[in-house]
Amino acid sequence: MNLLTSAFALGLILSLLALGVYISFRIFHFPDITTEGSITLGAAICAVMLVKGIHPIIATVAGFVGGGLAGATTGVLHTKFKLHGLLSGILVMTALYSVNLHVMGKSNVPLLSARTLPSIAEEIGAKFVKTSTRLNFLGWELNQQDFFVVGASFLFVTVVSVLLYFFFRTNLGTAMRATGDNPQMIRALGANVDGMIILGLALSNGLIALSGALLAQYQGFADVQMGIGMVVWGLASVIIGEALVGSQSLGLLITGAIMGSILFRLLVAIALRWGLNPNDLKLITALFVFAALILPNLLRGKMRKAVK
């Protein structure tokens, strides 16, 4: 059960890479490779910070704007220069290796001694219940860490995700998600495109750093490693929770993110648990991606002929 409990934590904690993935590539439109760096960054950033005995909350925050800043200068690059998208994002992506490695220092830095979020979330609940390390619920022996972080990471999400809907239902999120469906119409009223790009640009990245930051200190280091591949579980998280609510509506476009992230995670631990050799985990993720992709066309074609 520790298996599926940490699993769940990481995809509620990567679920906010979900929605960074989501804004840019589904409001935007835009093939943001930022991503594979941003996540870097903001766990790098946060590490440092809370080494240098900087509160988590403080530090959690600074690797946020950090990211911002990251996918800020892909925005720049891509509206200013006139770069392609998919060239902004990469040439960002690589000079944010080195630029991650400049912040560290080194390639990882462990966080076993610092103080963290999941360390205070556990604090704070080892005051409301007195027991030892594992808890008994419905059934099942826990983890108190995992136990008490899940609920953290759950009330996080939730509060982020809750001011991200009401964000792009204001005048300047709305002209954000017209911006991604329509740039032509929205330059004829007025509005300045090339801004709305670098600022959702940096709302993504920002988030994306900010789930970095999370998992860092979910997992107790960074490394300068622990971005290979995060854009296509962002993606896949996507595509998956857009098959779990099969609706357009932002709300549940938003929610569904953060459930295709829990599932992918929970059905990767699953896979893991059944004894797949860690070394296949990319190869996994990639077919769980491709059958994301084409099965909700399949099924669609199916009712259709049946209908027929």
Given for the second form:
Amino acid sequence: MNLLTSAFALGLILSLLALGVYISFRIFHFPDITTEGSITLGAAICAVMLVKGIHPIIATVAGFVGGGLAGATTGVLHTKFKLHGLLSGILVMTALYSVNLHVMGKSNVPLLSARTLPSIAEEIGAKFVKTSTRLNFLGWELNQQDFFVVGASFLFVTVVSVLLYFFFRTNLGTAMRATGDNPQMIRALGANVDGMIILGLALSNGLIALSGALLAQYQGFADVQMGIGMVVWGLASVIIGEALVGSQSLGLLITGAIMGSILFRLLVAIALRWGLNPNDLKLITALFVFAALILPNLLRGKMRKAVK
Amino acid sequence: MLEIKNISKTFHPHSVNEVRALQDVSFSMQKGSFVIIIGTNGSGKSTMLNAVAGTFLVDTGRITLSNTDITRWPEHRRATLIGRVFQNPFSGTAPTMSIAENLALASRRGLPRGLGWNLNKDLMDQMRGRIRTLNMGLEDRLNNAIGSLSGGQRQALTLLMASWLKPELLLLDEHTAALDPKSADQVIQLSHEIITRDNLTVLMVTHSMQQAVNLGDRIIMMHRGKLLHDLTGAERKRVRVDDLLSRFEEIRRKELLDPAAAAMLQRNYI
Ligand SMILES: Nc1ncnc2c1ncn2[C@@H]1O[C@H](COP(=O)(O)OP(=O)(O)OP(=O)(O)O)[C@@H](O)[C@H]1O
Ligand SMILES: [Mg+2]
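For comparison with the form predicted on its own, kindly provide the form predicted together with the partner chain.
First the chain shown before, then all remaining chains and molecules of the complex.
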């Protein structure tokens, strides 16, 4: 795959991570660092099952469920045992490191010839287009296989995000959003706030693990280190997305998180192409998130001074 | 209806910050009655309402509502029976969500929340109808975020939300104290309308002696975590703002005595 195509595919796959981070950080205002363990957990569960020859769809769903359990654990630590949110996440993330090693049996599981969702997408694609191996998509020269992998990712992410949008418009989903917005109010209206937080973190980490499962299949391996830095990457995508849509509406914010993830990956790809040392990537992303978080306040302060 | 038996609540027990916010309080009210609680700052009025609402569990005593012992029920479970409006206009609504979404949440107070669609046309029409009665022009702004409304508008909506499904008991904790006089009057007027229309059972805290005298059918005065006066029936009908003020003055004079003498006096007095 060429650099742009792979950045696009990665951005799509990691947009599920961004959606998960959006749920915990933005909807619940919960700084959930479980992410770094649950994305690996999703990848690990999925990879191990694929190697055993289990159908990719089942393996992928299993990854989602695993992440959900991890998120629920963080939620229970926070709500039932009254631990600080950040600490709950750190504990579960740390524990997951060992869990992931146990699941994989070693630190890296290559998928080699295992049947995966991308390979299925390529197979299906090959049935439809038999002629040339290079496609021209909106003036973008594409390898045929890449086209179908990106297309399948796009379809998958679209379906998941539409489902997510509908979920957040149901009675349960609306109560969840209200929990993050004003727990006192929703408790007075009879919702179990603890339950909402546990369920919300399960959903968030489920999506993140789903992202991990797809990532493992896309890159062809699961690695115990692959979660490092993922919270900040997810946050960066969410922040870019918010800047892109500039709105409070649920549908736009979900779309924004996806666009943010893709744009973020494209920016990274371009920066690497320009000679950015890959080792500096996490440092620069952290600086970017830092700047994005403080700049709005700084600007507002400046403007207030200017008004005076 | 509501029956409170010997409840006590001490915050930060056995520490220097120990506060005995409720001391062996007993009190009961009948269905359809409208009780007003007044009292000095820190006398335990909010704590009393919070004890009923389940914000915390009481240390001792029992609370029965509609023949159900709710003493150990968590707050969200009590919400099936209780509607609530807080002092702070920010407390009762979810600011980033729309007026419609907030009301829809209230329309399921205490009911299970599943995967059913949150907003439907019937509900929206119903909302428009009920919001129109507020005369605030909000019926055309159902999709606006509640955070963009004024405190008075938010309290009016919170009141509508708390009473959307008729509650067994409505708790109002100084729900107009944070508003400007005009909005406060508006919200009090609205409270009065809703309470009489639905014949609600109400426990309301207020700092306004005017409200205490004009509203409700019983006045309770709290002091230092205890019920000091309970004005009902003819006595309640006769009471004027000045009478209430003189009772506060009485407390103030007593506070000036030395603590031992005050305690003795209080024992004899109560
Ligand atoms: N959650 C809490 N933790 C610790 N102390 C509390 C808590 N809630 C109330 N108190 C204390 O209990 C006492 C009674 O407080 P409460 O809020 O019930 O008074 P109030 O009568 O409502 O006063 P106000 O008129 O100022 O609203 C006060 O001394 C208060 O500081
Ligand atoms: Mg109070």
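Numbering follows the first chain given and starts at 1. From a predicted model like this one, the values you see are computed outputs, not experimental measurements. Rigid core: the largest C-alpha set superposing within 1.5 Å between the two forms.
For Leu10, the Cα coordinates differ by under 2 angstroms between the two forms after the core has been superposed. Once the cores line up, the CA of Phe25 ends up less than 2 angstroms apart between the two forms.
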